[in-house]
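This document opens with one chain alone, in structure tokens, the form predicted alone.
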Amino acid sequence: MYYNEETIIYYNGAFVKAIEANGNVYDQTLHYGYGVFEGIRAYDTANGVRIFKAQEHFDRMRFSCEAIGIPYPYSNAELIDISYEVLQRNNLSDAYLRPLVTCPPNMSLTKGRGAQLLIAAWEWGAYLGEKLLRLKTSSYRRISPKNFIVEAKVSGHYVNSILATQEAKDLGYDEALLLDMEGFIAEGPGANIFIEKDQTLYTPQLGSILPGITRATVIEISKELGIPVIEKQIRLEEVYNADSVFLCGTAAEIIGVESLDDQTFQKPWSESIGAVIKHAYKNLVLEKDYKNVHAH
């Protein structure tokens, strides 16, 4: 479903066949995890083609080989361009474009001695679908701040995230809510949460989640829309009792939530600041004005 034998790729400075490229089995990101990489979404807008926040993206991947000792020997103005001729070559317009950073062989448990770039890209719905989403609280924690740097998006992170929604959906729910190490709330195994009461919209504050750029694009939209947002610690019983509830991140943009551990929310969602925000957010990616959406 990513690719086909006519796919383009852009790897290890080259577009090439993705049934053609080949990496190396003794990778040190393949044995250990110790790569990053992004999400980034393409939109076939009014004004032609466009890959929101590419550079916000492009920056945080720049952040995350610093911040694990990765060599990063790229432009970013370069990567947007190499991104835009990748959706060229594949003739995509909406699409989702996977950057991803390895390192070469190393099986010693040190820094990287190099680095690989695949930038690849495919037609990807909404990664949570459309409908609400039945989330059960994870018996996993989210990986702590002391032991991992949180903000960094590295590959072997997800590993975490793999093993919250799986449990999840065996036990037949849509996907996951993380706790922290302290019992908050978290996050989703891949989006940020946000929660709805009194007309305020309260999110986890940083820390022990990934500094999502969807989420921050929510803050910017509620800023300019007039909704108040807090980001604070958030305990699981205030979730329960919230107004509405949704999730945000660049796959999944903006999904509402229709339950939590089997407990509904009070609002429809159809009445909801999280539709507002999803309404204002679809124009804001598609280059169109959305201040003049207003809550209910």
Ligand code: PMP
The other form holds:
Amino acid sequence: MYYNEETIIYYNGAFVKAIEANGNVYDQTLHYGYGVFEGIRAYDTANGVRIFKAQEHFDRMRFSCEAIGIPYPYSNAELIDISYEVLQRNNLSDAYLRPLVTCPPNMSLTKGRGAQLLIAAWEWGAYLGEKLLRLKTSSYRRISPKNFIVEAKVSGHYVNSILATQEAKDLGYDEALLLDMEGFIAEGPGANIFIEKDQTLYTPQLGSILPGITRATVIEISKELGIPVIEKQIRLEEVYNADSVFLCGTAAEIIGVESLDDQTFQKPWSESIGAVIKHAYKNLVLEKDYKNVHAH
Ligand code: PMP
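Please show me the structure of the same protein in the form predicted together with the ligand, now that we have looked at it in the form predicted alone.
Below is the entire complex, every chain and molecule, led by the chain shown above.
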């Protein structure tokens, strides 16, 4: 459960009990999906509780708000302080943080008349679990950059993600893979994708996807480990023929893929580059040295 009777959240300028926080039923966000959120993880590291890539997440939250006209009167420093206090007040160390910016009552389709900030936190295991995933190509396409600002993490965009995930699950798969409007692969409903072919990682270029902070971290780690990464438009057939495939995201972390549309890949996961990256990522978030690491 995300909260109980004791859970403390930060909401509109104060630390309050989650069950006593009151939103306004006329909030613009509630009616139109016009809000912005983030998903961040904190880890119990060798150096104490640390929020991973907090600056990057709050930079993206500012970008998202500015992109769609929601006022953003916050500094990263203030948001990071509040986030640590939410963790501390709830006695959390390994936890997921959910900042959300909502807009006050406004029934017209005009830009936000103010910003309301919520920061909640809860314990959340690996979002997609630990087992290798069976993916299904979605019949829904990823939202188009011609219709939305896809780089912004806007609440309403996630109806697209909900449709895709639910469809995949209803068909007996673990998760969906969405194509972009041109038919190239885009991303999962809440995670980016990498494929391995001939000792090189490939990932969809920016343009139709959320620029994931984990995606950027995977690219960083790969550079450190001397693994080539190429960002480009990728066709479904290239995924079917991949040596290995993985998804990555803050909530999902790094998770291997067993099959896409029931087609499996050339390499066993344990021998894949993804397994090496997964191990390195875990060490990085725990503030341990991750260079010269091996998967086993
Ligand atoms: N794509 C989508 C659609 C997402 O919702 C997420 C999760 N925020 C990601 C990718 C991964 O982004 P990040 O690594 O920043 O969590």
